[in-house]
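The chain below stands alone and is given in structure tokens; this is the form predicted alone.
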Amino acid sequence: MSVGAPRSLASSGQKPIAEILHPLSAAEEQLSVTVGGDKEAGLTNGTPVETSSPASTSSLLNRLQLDDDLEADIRDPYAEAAETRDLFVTVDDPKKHVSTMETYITYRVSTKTSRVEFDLPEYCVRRRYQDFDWLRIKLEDSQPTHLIPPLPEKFVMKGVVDRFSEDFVETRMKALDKFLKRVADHPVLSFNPHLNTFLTTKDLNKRQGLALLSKVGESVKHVAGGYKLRARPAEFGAMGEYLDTFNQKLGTIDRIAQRILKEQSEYLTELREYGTVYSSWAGSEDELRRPLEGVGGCVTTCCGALEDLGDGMSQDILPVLREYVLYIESMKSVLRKRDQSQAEYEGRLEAAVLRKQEDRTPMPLEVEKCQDKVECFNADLKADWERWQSNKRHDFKQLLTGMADKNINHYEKCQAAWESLITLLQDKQTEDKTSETN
């Protein structure tokens, strides 16, 4: 194997697993790379081509539509993934557990397989947030190549937020199931023995837990120690700069969407008393009962339609924000990671080239295993880049359309109550006049 500046491989997703010769898997055995033909994409701004189709709401289907590339969706490799799954789990029934040393919540993972890895078909047992926890830096350590989906955040502010309430444990729950989910749609991280271990073992021992690997994810940690990155290849330039913008744009969003479900809240504090003055109003005023009883009731549906509004932008829109920060950050570990596995490829490098010159010594095979690394480092962060945005371009198309389709559903209310408010006032009009004339 010559030596010489990093090659690009072939999408680790473009092949089966078991077909790849993984270097940071076997640290201590001399490894060979094969070149994939096929000459790889570069990328212009951080950002693949839209290839999935948008996920639709019930109300909204039959108004609204987006365009989608069908042709694109054809040739994405995770929409063909998706139909031969031979992995299922779910994460649901939250569960409050008191001792006197403490107070956790638990949850049910439940497990459906036909994979010879698993001894059984199906499997359920129950587990608290740190055993998630600990199942993500087990990831981590022993896939450092890869993209380790997030998980929600383990510390709540005091006073701020109930972390037994059941709407926080509902949004808990939900991101716990979605980051369990996409580890085990991941064609790399599904097969890994740490998620074996956490979907099927009744007592989960984190202390113990797994040896396999975990010298590979702290050399990854330590390495190019003493080396300084020369340049980032372009592409992954790219990468960081479309993470850097994507980044800045959710922080402003979700800041200024805090500030709306705020002004909302306070908003339907001032709604909700303002109705009771028009239904105490109509106790002493005979003749505008039914006018002001009216009133009152348009009111409590505005504040019921608002209050739904809100709970929508709680429950579906932050949450999906604020995860994609996360998934940020973790992109972000993964490109250091492999920023300090071509730090320590170049100065190796350097390094034999100076001694070569010196003294004619042939390359050290530590430079070809660390030109191995970089490689296997490229191809798997490409294949998780083109995973992510596919994933991504789903889910904000879901949340987009299912935004659109709240905010019509609440404006519709409130105008079906006012206009019943104007159907009520025209009828006591009639009767008016009727009364008069007689």
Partner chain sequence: QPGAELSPRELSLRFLPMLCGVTAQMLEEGSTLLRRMEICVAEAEKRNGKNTVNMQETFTVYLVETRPMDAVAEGRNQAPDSLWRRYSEFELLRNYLLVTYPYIVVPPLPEKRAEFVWHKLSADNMDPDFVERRRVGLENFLLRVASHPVLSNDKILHHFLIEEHGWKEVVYETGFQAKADSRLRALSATFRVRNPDKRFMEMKHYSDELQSHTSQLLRARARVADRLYGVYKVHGNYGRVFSEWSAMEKEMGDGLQSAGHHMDAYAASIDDILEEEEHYADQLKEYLFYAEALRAVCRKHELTQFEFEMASQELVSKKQQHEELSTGIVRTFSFKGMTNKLFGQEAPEQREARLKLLEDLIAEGEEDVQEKTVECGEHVERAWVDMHRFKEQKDKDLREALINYAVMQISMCKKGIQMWSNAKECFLKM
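Now that the form predicted alone has been shown, please provide the structure of the form predicted in complex with the partner chain.
Only one chain is given; partner chains and other molecules are left out.
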């Protein structure tokens, strides 16, 4: 990777793009930057978190870079990311833990990486839902301008859903896996130190206490804001509208899918009964016994295939649809936060302008910081929006082709059953004919 054209990196920081090195490029240069450069606390890729230099130029560059990326990469961005990926995470192997206090499920989180931020190339830890929740909160706090992928629903009504049933655990695990992969693929979030901790530390429990505190802090910050937004830039307004409409469409699709499942289940009930009639008729026939039993058997096979289709739909398709609703919610909440930060900036600016008119003091640093924050937020949000759109496209492509595949598979199974019956019956027919003529 040449330094001049970093592709997967979209910086959220203030350093000009040209100065930011790709993590995999010349390790010495990377080290020299952190050693000789700013000693401020920063993200592990060397980008400082806060700086006083104006953000506009670099964020402009960021935007242009991304647009270039999009135009140049007409091929699947996922394939693109895959080529340059250097952090692989997987969530699997659910296990039940029974203790005196509680029963819960843990999952194995495996990491493979070549990044220098990690001491080892491989890690394997066990995590429970709480831990994922902790990570998400940490990410939201430390990266307020970014869209954090959603987690599956935290609370399930006991008695309604069995928290320990295979299906539930499987569905939840897939959603957690998705969450972690999305974080790991994010050019900024994946370098977050909390993620590092999550992936590497054996025992996460000590950190839990902090989660509560920071959650409280977050909400306090929002309430204290209370500024009113004047004019939302059109593009963010359009995003909001898109999300609302998309949410609606997803709801419709979910309802249709559920209706289909219901109709299919009723069809299945009748089909089973239908199959048994053939078998019972076969009992009173002699020549026709085999064909009738054969038809009955085929119908039974089709029932099995239909059952599989229904299971597939409710396990693989519906949960993903629902999870997207959560994703939309996350995105909307980020949009709201952006609005808030813009409102705050506008508010402070107005106050400062008034004061300036009165006693000619220079523009306070505070206001400048706010401005930076807004511009930074806008840039990050736009980058994340594009990523979200591209993820959405990929995810739905996968979802819908998966649905089509399941249906195709179902019909293939049924077709095979009927075809083998015809072969069987026609063989018998030629058998009979030859014995007749003999």
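Residue numbers count along the first chain shown, from 1. Since the model is a prediction, treat every value here as computed from it, not as a measurement.
- For the conformational change between these two forms, the C-alpha atoms of Phe236 and Ser330 are both best fitted by the same rigid part's superposition.
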